Amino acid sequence: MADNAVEIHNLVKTYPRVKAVDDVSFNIEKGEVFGLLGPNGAGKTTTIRMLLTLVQPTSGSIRILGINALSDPGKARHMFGYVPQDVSVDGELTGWENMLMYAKLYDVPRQNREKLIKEALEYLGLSDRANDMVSKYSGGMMRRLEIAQTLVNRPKILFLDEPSIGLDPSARRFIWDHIEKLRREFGTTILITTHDMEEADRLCERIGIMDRGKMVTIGRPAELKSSLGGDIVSISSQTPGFIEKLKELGYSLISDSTNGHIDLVVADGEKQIPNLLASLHAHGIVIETVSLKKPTLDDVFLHFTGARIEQGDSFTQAKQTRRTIRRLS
């Protein structure tokens, strides 16, 4: 379709012992910020690698701005930029040298390189540090340089893997502001993967959640939160049979628990909590704590995948790496 920057149909990737991506289809509109979320092993990384033409699908189709990315990967690659989760800049080079290396890799014409590099560095607020060794940059500055690198070839589509991972609140807000600025001023289509639900809620116009290789839901953040159908009540008890009794009473649990704490969806929570507590008390259930909140994207994620988004070693390790770099810089 003319209004789509990315079109994926029936995408499958099978390895000898696992189907990493299982019949996934979705579109990303031109100029849209789209979030792709999922627990470790959900298939989102494999999906991204197929979009980047780094992995060949077992079956299915990918079109990037009308280009068949499977039959013409070289042409598709010139349409996008990619900022990986791991550190991708060279600390033994200056900021300018890192930019120049990236420009050469993307075949930016020699006569345009200096102008485009200067503009990108200025755009990300790095002009005054262009000749400093990157090993002297803070973690936030390194992330800004990584984003600046991708701008030298004026990408139509930008892939950002955990764009603010491990950054302090000030650096994180700076990155968010510039992601929004890219979309607003250049109409750049942006695909983000993130474990930061605040980041996803602020930046993404639509979010797709993957689990076990499948796309389990897609929607705008507000739509996804309202789809849970009520308020979130967090309740805990050590009385045996507590969770089973909640199920018997017909309450919708968004997660199972083994430590006596459970989150459930309740329509009109303020009015329903007294009835809930009375019902549990009548069945001999002693309640220790209870709280009420509106649904968040984290609750949506838990509902569809059965896990909190920050569970998993790979995210924790990458986050710590970023923080270590910031601390040592």
Ligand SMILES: Nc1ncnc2c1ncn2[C@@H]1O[C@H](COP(=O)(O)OP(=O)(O)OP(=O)(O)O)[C@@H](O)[C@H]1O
The other form holds:
Amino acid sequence: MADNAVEIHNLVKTYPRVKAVDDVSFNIEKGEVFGLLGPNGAGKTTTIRMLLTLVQPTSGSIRILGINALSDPGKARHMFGYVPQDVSVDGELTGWENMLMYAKLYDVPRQNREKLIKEALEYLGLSDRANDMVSKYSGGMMRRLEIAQTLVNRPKILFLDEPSIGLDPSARRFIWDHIEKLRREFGTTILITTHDMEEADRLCERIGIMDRGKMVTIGRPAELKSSLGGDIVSISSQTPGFIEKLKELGYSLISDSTNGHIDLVVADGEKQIPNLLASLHAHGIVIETVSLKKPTLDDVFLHFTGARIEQGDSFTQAKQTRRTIRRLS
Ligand SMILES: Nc1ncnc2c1ncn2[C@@H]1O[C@H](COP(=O)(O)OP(=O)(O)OP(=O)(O)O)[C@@H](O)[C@H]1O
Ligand SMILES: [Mg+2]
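Return one more block: the form predicted together with this ligand, after the form predicted on its own shown previously.
Shown next: the complete complex, the earlier chain at its head.
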């Protein structure tokens, strides 16, 4: 369809021991910021690498702005910019030199290079640091330089793997502002993967949650939150049989209990809490604490995957790599 930048149908990638991507279909509209979320091993990177034409799918189809990416990968690649999760800039070169290397790699015509590099550095607020060694940059500046590099190629679709991982809150917000600006001013279609629910909520117009190779749900953040069907009520009790009683009473538990603490989805929670407490009380259950909140993307993630999202080691790793680059100067 004309308004889709990316169209994926029945995509499968099978490795000898695992079906990394299992019959996944979704579209990304032109100019949309789409977020791919999922626990470790869900198949996000494999999906992105197939889109980037770096991994050959076992079956299925991929169209990038109307181009069949499987039969015409070279043409599709011209549409892309890709910022991998791991640091990709060279600390021993200046910002300008890093940009130049990228521009040459992506065949940016010689006569345009200087102008495009200048503009991209300016766009990401790095002009006055262009001639400094990257090892003197902060983590946030390195990430901005990586995004600036992709701009010399004027990509129609930008793939950002964990765009703000390992950055401090102000650098993170700065990156977010720039991603929003790119979409707004250039209409760039952006696919991000992230472990950061605040980032997903803030940046993404739609989110796809993957789990064990499958796409388990797709929607706008607000739709996904309301798809849970109510408010989140957290209750704790040490009375034996507390959880079973809640199940018997027909409540929808969002997770397994930990230490007598459980989250439930309750329609119209504010009004229903007194009834809930009264019926638990009538069954001899002593409630220790109770609280109510609107569902967050975290709750949505937990509901669909059975796990809270964790940044795991990747956050620390990203931070350390940037520090190492600085130390090596
Ligand atoms: N080259 C490969 N050979 C064999 N198995 C692979 C290969 N690449 C990925 N896998 C497996 O495919 C599954 C999906 O991996 P993938 O890296 O796509 O997940 P992910 O969602 O990106 O996870 P993470 O959040 O940890 O980055 C995992 O079980 C992984 O071990
Ligand atoms: Mg991955």
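Throughout, rigid core stands for the largest set of C-alpha atoms superposing within 1.5 Å between the two forms. Residue numbers count along the first chain shown, from 1. These figures come from a predicted structure and were not determined experimentally.
Residue 287 shows a C-alpha shift of 2 Å or greater between these two forms [criterion: core-superposed Cα displacement of 2 Å].
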